[in-house]
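One chain follows as structure tokens, the form predicted on its own.
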Amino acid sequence: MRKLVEQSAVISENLHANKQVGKSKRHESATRQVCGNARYVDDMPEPSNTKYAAIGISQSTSGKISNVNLEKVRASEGVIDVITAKDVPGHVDIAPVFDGDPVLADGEIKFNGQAIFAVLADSIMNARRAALLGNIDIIETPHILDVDAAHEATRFVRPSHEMQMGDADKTMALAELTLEGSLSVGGQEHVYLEGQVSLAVPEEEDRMHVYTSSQHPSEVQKLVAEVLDIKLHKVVVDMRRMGGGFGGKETQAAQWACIAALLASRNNCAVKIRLPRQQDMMVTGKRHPFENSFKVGINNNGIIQATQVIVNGNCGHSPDLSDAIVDRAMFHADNGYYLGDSHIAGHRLQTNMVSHTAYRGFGGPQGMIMAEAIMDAIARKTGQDPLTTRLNNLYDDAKRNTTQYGMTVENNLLPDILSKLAESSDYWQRRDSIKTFNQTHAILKKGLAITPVKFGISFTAKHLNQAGALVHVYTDGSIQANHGGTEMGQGLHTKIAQITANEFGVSVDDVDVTSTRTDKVPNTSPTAASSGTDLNGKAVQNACFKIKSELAQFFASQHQAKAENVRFANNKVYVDEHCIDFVALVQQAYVGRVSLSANGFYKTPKIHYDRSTGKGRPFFYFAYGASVSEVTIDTLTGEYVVDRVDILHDVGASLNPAIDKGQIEGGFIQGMGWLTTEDLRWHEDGRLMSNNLATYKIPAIGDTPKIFNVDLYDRPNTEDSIYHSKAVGEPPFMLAISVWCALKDAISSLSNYTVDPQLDTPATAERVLNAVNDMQGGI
């Protein structure tokens, strides 16, 4: 028989070819989603009682609502009830943290396609089609649409805010060369394969549980309670996985959560709602679209010494999350440079449009396309390559090394990042290739960009850097793990997973993560801010910790041996010489009356940020990369393909190679369709015409570039984050920049490089045919 040293000694040889984190792990419910049986909200079975709602939308875009008949709906097939602003008995107003916007109209009308009234009927359909009978008179009044008109008219939405370091109009003045510029950017519809929907179900003693898609089940849990006049522990909310969120569901989930609970409280039933397509479209926020204007001043090398950037998010009618997302595009418009003497403003115009909100980037990159801007029409005006002035201008470890907010850029990996990738997808070669390609035909012009990208990760809010957890483990040795974060398709199951088994030492298969409960762990923040991971990992880890050490000083006390020394790994418990099985342990565990659960908790270090001195570290860390896109396009028509994309990314030590790269492709092809086919359109009236999947495209497999090439750029996070990981949902996306950067650089060949083409996004062939028309017209 072997000894037991030496079976321990042969073990711990192969103690990290046994870990679960770095590997490759297939989603946890990829084998489900393939065949149909991963449920959704609208996939569980409903209640004996349940019964369906529907809303009553306004057709108006601002107005004073004079009058409300509903005797029609009321009187329609099927219809049990209906109700109005009027019919709430708590609170009218859910907004998330500034006022603006409630439940249903009360007494205005602050954009078209707001609910008015809520119907609920016996069947989906009675309900929709009594929706449609309301009569509701308006006093309209005028409406605004665009920012140049709410600036006019001075309508914010919240106060503007400024950055700034250094005296940036003593320097702009004495610099060599000034550049001006101005950029549209469009914004973008979140299309998440799920739409909108909940399910509540009321129970005993005014209990209300609540099944929703959101990324925020806490802030539902909440307005909730406070729409029904209850208190917060007599709401529990259920979310176990969305089809898709993206931002789209972090606060306007909430609404239709409201709606169906109040229905269900009234009626003593359950209730669903949901949204079909079309209506989810009109009734919920965007991505903000802004307008930008940047003044740059350089010396004759290039270099940057002097910034001025304005950036106007187009709000909508409410705050929703408008300041932070703001705030971000201001944090993010030095991208990777380092600006100078710089100043930095920021307006949240209020329009008539619906309320726009959160999405991946959450303003980051509509802040990080002005600082490329700024560096193609350096290039231009220099003469140089715009990788050479990209590399002249990235933050430095010496005295460039400070951003717009007063935070030191350290361990910047940008510098290494885009020398690797402009050799692995041989930059230099192709360039000269490109142009002599160029040279040669008259017609199809190629273009080639590389543009990198370093993205702030936390919360800008810092109360919401915090995270909680649940862990439990049973006598056979399972274990079940749950947590505040929220399940999109992103992965975030499968590495909490793999993060506990990693802690334990067991398989992954061992593990389950349970639907994100409002009753197991409280006051969650939302699962966005590419924080899902670090937060809720941390906390898990925390709990598996504290489960750890308590088996840890059993097994330790049975050996006369120390605590610190036991490892759990390969299922099993080591010790000096001694080992046993982890479900042996556990077991005794449970008879010498050790607890066998905890909660964890985690609280994101280091990071402030003084919003009255603009000053701080609002990022715990940065995440790093950078893109190579290659495109042709047709001076024609303006029809274009992107031919062939190469990306490094940084995502530390990945916690899953296999997810972290889908996150990487999914980022960026979801950023190259909001910077070159997802074209919102809104009527003079208010009215939005983008309001389906035939007036509105995004990318389809077809437009996947022929060549695309993912690497992971391979180097821990210097900061204790998990496993020195590093956040992957949201910096791919910007990535994408250098899609819009190509087709510049195509356009700009019939200049021989000499002129930066205007070239608002989304860059649709429209607008790429305009630029060529301008550039060949102006030459």
Second form
Amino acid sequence: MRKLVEQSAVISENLHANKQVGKSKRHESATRQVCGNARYVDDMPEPSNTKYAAIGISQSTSGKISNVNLEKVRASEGVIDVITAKDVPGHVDIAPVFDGDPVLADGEIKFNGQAIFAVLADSIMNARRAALLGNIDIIETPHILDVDAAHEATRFVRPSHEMQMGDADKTMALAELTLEGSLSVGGQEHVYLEGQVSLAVPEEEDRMHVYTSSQHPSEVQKLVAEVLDIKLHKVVVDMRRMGGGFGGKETQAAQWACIAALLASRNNCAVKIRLPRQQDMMVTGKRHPFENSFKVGINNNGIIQATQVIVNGNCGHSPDLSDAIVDRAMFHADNGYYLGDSHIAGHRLQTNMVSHTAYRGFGGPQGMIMAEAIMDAIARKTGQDPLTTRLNNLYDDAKRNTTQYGMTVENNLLPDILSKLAESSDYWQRRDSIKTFNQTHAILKKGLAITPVKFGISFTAKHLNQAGALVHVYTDGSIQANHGGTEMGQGLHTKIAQITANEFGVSVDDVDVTSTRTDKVPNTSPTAASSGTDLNGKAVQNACFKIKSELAQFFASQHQAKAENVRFANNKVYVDEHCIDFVALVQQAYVGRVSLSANGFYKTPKIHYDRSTGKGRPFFYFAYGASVSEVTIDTLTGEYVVDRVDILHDVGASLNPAIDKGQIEGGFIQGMGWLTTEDLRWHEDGRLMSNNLATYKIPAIGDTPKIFNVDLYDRPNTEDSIYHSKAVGEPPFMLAISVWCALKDAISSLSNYTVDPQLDTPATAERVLNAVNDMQGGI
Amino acid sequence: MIEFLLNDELVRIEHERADLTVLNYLRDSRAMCGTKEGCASGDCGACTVVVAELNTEQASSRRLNYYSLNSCVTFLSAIHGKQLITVEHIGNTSNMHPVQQAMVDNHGSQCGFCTPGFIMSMFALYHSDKTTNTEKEATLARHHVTTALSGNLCRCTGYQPIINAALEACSNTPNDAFTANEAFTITRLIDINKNTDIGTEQLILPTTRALLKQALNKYPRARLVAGSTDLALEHTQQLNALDTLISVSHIPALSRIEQRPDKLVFGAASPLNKIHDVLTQYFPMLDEIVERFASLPIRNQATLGGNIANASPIGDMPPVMLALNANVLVDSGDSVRKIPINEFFVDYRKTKLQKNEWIDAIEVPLPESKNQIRAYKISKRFEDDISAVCAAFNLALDEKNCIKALSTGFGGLAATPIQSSLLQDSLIGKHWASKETLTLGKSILQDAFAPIDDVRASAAYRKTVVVNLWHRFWLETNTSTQQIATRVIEHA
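Given the form predicted on its own above, produce the structure of the same protein in the form predicted together with its partner chain.
What follows is the entire complex, opening with the chain shown before.
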């Protein structure tokens, strides 16, 4: 097998010669994680007065609460306190942006599983058992679970939005051929291995200290303050690490922290709440299911002239982040292709489901898959190989370089990435052997597909594109870095430590990145939108610059040198012919009364988006990549395997090739799960049926493709990102669309590649078999 | 008393709730938080621990068997007389175990929450017998790894670095502190196992048939427990208290595995993983379904008797045992009666087992002729998933290639594991290679069952698939068609 990481590492190391970045440093917590002493919230030693909370949830899907009888709950063994929305001293609504998410149901039931009351007891088992004993009378009202019914009832959580370039209707009418299609795109449960958990510890007077597993400590701080009706400066949120987040702890962690804080404040004791897995899956939002459709006008060569796409996000009962999520689906309906004159419409439908939320890709995947559906449809219509269709329709540098929202695609890497990947993966030769395989195999059929990814980097809510940091140098030369980003496994703290070490010219072992605390860096953005390193890395670098500048002036003045000539490297500081150990300079600076601590700040330049016109440059840059997947399907059962995957992905100048590769592999497999086995099923009465890990199947170890080649397209970002690296959290997720396209390719072989099969996602074995039977029945 | 080694420490427990799981014991009673709770239902593996037990061979060749299990669905009864090994014990940050070092070196942890579970599954693999010296060495090694880690979910890495770490760390002969201390550990475990007065007032561990009978009489409301992988869910998921439990796992006869000339006898408390080798030695084509039965840690605990007594319509072993014409030996403590398995399942999760009876063993008759046996499982995921449909066929042909006997077993298609007697009866005497036989079987199976729609599959899919599995069986067992590839995964 090819040694892909090593190759990449060589390139990176040349870019970052003698530096702490660009190297495959191990995850900062790796040794503790493998030894079992990396501490998560539930592992923390508890204060001696800790009590345990659980929630009582609705078994109705929609209605008005007419009576709440909690006598049995109160009488249950070990119960200390029971609260409902009435007991909240401050705000009941803890919605992140637009109203609609009560911390406990406030008169109305919006979805099956909604929290109605919370119990505090002396043990977790007593709390959970008591929580089953509530008698809640609900006058049920008709519920809506799907997008069509919501459209019919005109139920939207937010207004619809449109993007438009040119006159799509007119150009469509003139096109030589038009094609239409629709696609049902499934949602996804996050399955962070560590479930939702919070520990609230009351402090002096009305102050509150909260440990939580959250991607957004500042928001938890704000919401805890609001439910308690205290000022923000009374609340400290501390977040060391999450056992996975993936977007599921961006807004969805706050409710549990608020409930813990409410009970802690009322009872003056520490309160821990940890959701059992089944409840976690029922009461927290998921990736939005979408119902999308397209119409394209093409010329006889399969080049798009006009595009109309409608995306319908099933948002659940409240807005949560759905405005931005559906926007991102719209921003990515082009993926890497020039849509010609285009019209993109996005609707945010309200249903009686848990409020769907952020999940890696944030709507991007549900939009991007439409672009790939369009490519497949064109290829089958024109008889082209799907790769040819894709190459022909890529953005190019001439006129065809404007997106549906008016942003110019500069420095487009996709033509090169696709051609390099097609070559390294032997695409064309394998295409031939697969055709032969399919002609000679009656039951098994193979499919092959290559798909690109172009993903916009930046929060589309402009104000979130800022970050703060706080860096301390101590008198033994050790350095502590703190920033607003949170560590959920993605290696952010490792990269931050590398950046800090690199700036001071010391080893990463001299740098510790501490837990994320709202009293160290305030008013931070969520760790989301792949932005963790881009934003916080720059903010930390900015803090380092300030300290270095003080040290440089101090050192230069000792030798009548210029501060700008001072260099930090190899644990030493140099100016002209003079050199001093870093630690010695730090100690001298301390005695010389020089500040060894600084905060840093960063805001992303260049970005703007005018929602009233649907035009702008919402993204600082794009991250690119492409993947090739080969699958084998069984036409008797619909079962299939992914035999081989090759990936070439753009991370700019990699800060840490091993961590970046880990994000790419992990994102790909998570995306593959979304499109294949992860099947969210709601009962028509509104209950989530796939509510545990026995019925909801994420990829297991045997699903990892036997051949899995991952290579970094290692070239510096042309924009001024941190050391010209690129964000890597979300983009690789969408590389998995090639698996879906390969499944369709295998099914299409039954029609000799003349028919594009309808294959909604997730493409379970059942759906694949149905598509096979449709194909065979239709011939 | 419950007695075991917790890592190196001898632990004696006199009083404890019967339904205390090993996971909660570690985390709550011992503040050993390296072992994580991900699901509390045996589905994710974050809580994986390793148990070392004395093998049952002669004292002179005493060795330790290391196996992984899910501590979240394990009661203390399962670790009596054994060494419970947790992630904190196998290494530390300044002196890591080879499997820990390999995980670090291969960047195998991201969020790290699943990592201790993976480490423990890898530790069990490290200490297992591995046969990698064949021509298919590379494939087999990877197959060993994916089997050993089949019960561990990781949501971050995509598994590739974990596979690499396991291949790197587990390919060699074990050589760590545990192998160095093995003789001493064996001595300590022998000492513990000398004690015959075992169990507590809530957790009854009879060691003989007579004591089991006595316990059942004395505690009429107690539940029988073997592997506990299903029973424990009543506690961890439904939050029920299980006040008194009687474990059948400490009666040696109930764990017997006998190979007789005409039959195989599997004691009801034999874990599935111990049955695996013997069963597949006689019926090699059952390898795939046994390997797809839950995950390795579950198979290390779950028993054949439990899977049959449970009588779930979606259990994987009942259809296989139906097709193999097994008999269930049912014991009352006074006498043993033999019930053909096709009469054993009465209704949804109801069997012929009477109160105060238990399953003693399952007898699998060995066919006189070389039968064609296949068992197929269809599920959303290959590993660690529950069947949407399970179909098992056992075909005896005469010298003219005509059907002498056919028995079947199906799961996921009715309220109980079920046979199709119509199929079995209608095809006797038919020529196996004839297309009419295929078609007749298809048309019978098309209408044989009225399955339900549920979270795993639609009724329509189940009906289609069972017909197509019959087609697959026909293709795979006719000499003129058996070269046609029919399976997307080929197990070694």
